[in-house]
Amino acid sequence: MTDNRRAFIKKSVALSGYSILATGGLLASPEANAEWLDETTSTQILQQTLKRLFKDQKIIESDQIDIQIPKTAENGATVPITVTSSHRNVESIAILIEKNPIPLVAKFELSPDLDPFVSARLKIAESSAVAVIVETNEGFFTASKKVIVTPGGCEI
């Protein structure tokens, strides 16, 4: 009886571990991802990400979004950013980096009762535009800033 129970527990733990690894993408082939990245440009990846996130909604350029980020980053692994907005009823704030392998670096879902303020540390692969998209009940608004990463900064 104890042998059956031990075998069941061992198989359950192993199956759970493999499931977690598989869903986390840790068992995926890095070579396959590298080939896909070689075939697509960073602009195409950014456009695909925007399409998936915002379903072809019109995104309007806005001066009511304030992005505080250094113009030059000595270390691309930890670039501080602070985003505030004077838009009303902000539902979410998304931060995207154009030339990162995965452009969406953060998305914050906010309660309408909160002030639209977020702060984070970003990992930026190379000099690139950092875009912020604010979703309100009136639509989507964006602002961006260019960040220059000095050589020897971030290794992704």
Second form
Amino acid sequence: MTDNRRAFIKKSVALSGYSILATGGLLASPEANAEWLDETTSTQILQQTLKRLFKDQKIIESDQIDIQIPKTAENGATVPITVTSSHRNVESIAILIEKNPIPLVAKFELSPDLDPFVSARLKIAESSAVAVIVETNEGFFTASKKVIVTPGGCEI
Amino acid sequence: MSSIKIRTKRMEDGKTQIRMLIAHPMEHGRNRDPKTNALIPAHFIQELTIEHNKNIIISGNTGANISKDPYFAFMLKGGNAGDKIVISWVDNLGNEDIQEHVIK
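Having seen the form predicted alone, can you show the form predicted in complex with its partner chain?
Zooming out: every chain and molecule, the one shown earlier first.
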């Protein structure tokens, strides 16, 4: 956590320096504000969980993973998800929810007899990003999608 | 009566979809009993194994973030009528169940 905060402070200092340069010392520019929002809603916590789980393996963002999940969920207790991938030689598929107390949902090790296809139903405590990690023999790939859970869906 | 319901469907492209519905509370240990206000102990499926003709095709670790009465679906490349599918689970309290199914 300290590392995270340190990185955040470092970045926000750099950011404010930038905004002073950009606006000539006036109030923070809209661009800087947008960047700050991006910083606070980024998937950093998720990245830390991933580091713990996958031991500093390089995880590459991929557009070959398709996550089908509703954008808004009225009931966070059952959110259907379907993951498919066009990567070859998929060995395992893991699903994580960023803001759940325990982010890891499930990890399925798939034999070569199976298509890279997993469908399940998740409990999502609050609006959060849902990330999928696909392990192939060429490395790890990830993709994520944001889900908004409307109030009332917290009693999971 | 088994807790596992299995359905398989052979697709036109030769693949077989395996779907399962498991009756299980999947408590994550943070819910409270509405009457006594006591925490309900965690009780969830930890391991899910699927065999196809005695070959393990899926070994999965699941956590309490899976919904109550979990549903899973997987897609098998191939699969013929008469093939046997065996699904089993183990939960964190050591309970387990197993169910066989024959692809039609």
